[in-house]
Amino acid sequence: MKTYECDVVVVGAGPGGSMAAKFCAEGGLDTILIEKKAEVGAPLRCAEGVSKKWLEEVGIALDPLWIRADMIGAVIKSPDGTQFKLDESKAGTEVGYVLERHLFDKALARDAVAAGSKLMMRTSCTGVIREGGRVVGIKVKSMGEEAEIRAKAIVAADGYESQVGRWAGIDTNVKLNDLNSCIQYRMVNCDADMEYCEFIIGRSIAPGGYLWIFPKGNGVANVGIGVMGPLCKGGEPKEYLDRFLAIDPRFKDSQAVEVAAGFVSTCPGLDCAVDDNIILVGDAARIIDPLTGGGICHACRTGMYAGKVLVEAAAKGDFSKASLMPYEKMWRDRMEDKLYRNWMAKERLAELDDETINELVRLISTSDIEEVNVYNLLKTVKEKFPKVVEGFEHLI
């Protein structure tokens, strides 16, 4: 059996994994990045929408190659058709780009390789290697052959289904209420507005979640839905999505050319995403926006933090849990309050009936909000519907 030796092995070449590998390699660490699929970024598992401001924060240079559409604004719509339309001048960070996600992921993997990482494709992790009670590497199947990768530290960036963290002894279980089932079609020949992202909320539309339309130009749009499993009384997510498409005239001559489906965790992160010799990033650490299900920016941030912490740990020669705890402080200082606030908002909104949702959208559509973001929307809602924010008022 072939054995590889390195400082850090990163499992998963999505945004979180590639960012972690890049920062590890830039810091002088011998880094191996593995990807189980035959192509980085495919098949698609994402609605492809991102906000703009965080890209500079993590050092990602804009590239027209992977930006499919630059949104002018967004529309929030309730079940009765009431809508709140806002342009970028008011939307702030809530409006951004629609990506070609497979090209975006490839660009980040390219950056990791350029920094010095070794990328191994068609290489899946099949278990962890333990010695003396500590994880010292992983077992893999690479191009059909079994091998071992021995490392001083592991970065688990293997997404929602993350097994590496569980194998290493970290509890990654998710409650049913913190799990959304999603399905998305890439629709062609549709008549949706190509300059605005659209979010449609309401229990009859998408119980415990929302339905989205993310335009990609030239009559193409990602149209998808995420629903909270326990609230689905009208069928599977696909049935909700198909009903919407059947009655919306913008899609009467449209067809799906691509289907993506999967699960998204909607909890505010794990209790702890590190242990001796291991760090979990992005979806593997459940660090994802519980309200929107957006996770690309969180994956990139946590990947960057993991890389920086591992470089510091290597300088000390200490990859223990205590040495890796600065990672916990980094991501919590930057994101925890917002994630918890949005998780509470998600829980409350899931309890509301359609008429209350209609009232909420009417309220915000007539309110004078200088910059529209989740925080300011909740401030407005708090005045008329205090029960919606009960229990997390201190975060608003």
Given for the second form:
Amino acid sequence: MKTYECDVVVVGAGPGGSMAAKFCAEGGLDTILIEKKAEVGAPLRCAEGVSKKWLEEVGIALDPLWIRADMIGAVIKSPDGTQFKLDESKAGTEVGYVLERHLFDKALARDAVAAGSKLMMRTSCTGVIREGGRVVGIKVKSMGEEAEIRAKAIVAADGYESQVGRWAGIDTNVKLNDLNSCIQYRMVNCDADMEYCEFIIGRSIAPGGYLWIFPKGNGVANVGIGVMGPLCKGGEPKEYLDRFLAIDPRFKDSQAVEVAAGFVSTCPGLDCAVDDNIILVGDAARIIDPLTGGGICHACRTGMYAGKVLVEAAAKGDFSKASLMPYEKMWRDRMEDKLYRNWMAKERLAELDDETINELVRLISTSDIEEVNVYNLLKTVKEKFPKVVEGFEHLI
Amino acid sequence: MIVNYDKCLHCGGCAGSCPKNAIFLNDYILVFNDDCNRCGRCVRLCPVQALALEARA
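Hand over the structure of the form predicted together with the partner chain; the form predicted on its own is what we had up.
Entire complex below, previous chain first.
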């Protein structure tokens, strides 16, 4: 059996994995990035919407190659059609781009390679190697051949499946309430507004989640739905999405050219995303915005933090949990409050019936909010519907 | 576990949701190991109803 030796092995070449590999390699670490699939960034498991501000924070330069559409605003709709339209001047940080994920992911993988990381395609992790109670590498199947990759540290960037962490002994199990089952069609020839992202909330439309329409220009849009775990009895996501598309006139002459499914966790992140010789990033660490399901910026941030911390750990020659703990502090300092606040908001929104959602959206659409973001929206809700924010008022 | 591969979209959602880590998605197929305790979580969560529990032997 072939054996590879390196400083850091990164499992999964999504945004989190590629960012981690890039920062490790830039810091002089011998880095191997592995990708299970035959293509980086495909097949799609994403609605492709991102906000704008964080890209600079993680050092990603804008490239028209992977920006499919630039949004000028967002629309939030309730089941009775009440809508709240916000344009860029008011939407601030919450509105952004619709990406071309298969190109975005490849651009980040390219950056990792340019920094010196190796990239092994069609290489899936099948287990971890333990010696003397420590994780010393991973078992892989690479292009059909079994092999071992021995490393001082592992970055688990294996997404929602999150199996590497579990094999290494970290509990990444998610409560039923904290997961969303999603399906999405890429619709063509539709009549949706090509400059606004649309979010439709309410139990009759998307139980415990929301339905999205993210336009990609030229009559193309990602239309998808997420349904909260406990409200799934069997096949609901597809049923609700099909029902919506059959009724909404904008999709009368439209057909799907791509079908994608995927899950998102909607908890505020793992209790601890590091252990001896291992760091979990992005979806694998369950670090996703629990309200929007947005995970790309979180994956990129945590990937960057993981890379930086591993470079420091290498300088000390210490990859123990204690040595990797700065990673935990970095992501919590940056994101924990918001993740927790949005998790609470998600829990409460899921309890509301259609009537209340209609009222909520009507209220928001008639209030004068300076800059619209989740924080300000919750602040307005707090004034008029204090019950909705009970228990996390202190974060608003 | 019965997988209907005509419906399955290989999203890996069942694998990530399994409380026993008993489901593994390789390149093309789902592999179930002996840790499966028939809790049925994957069956109810699958967005396209591609999974079903086998009748007990």
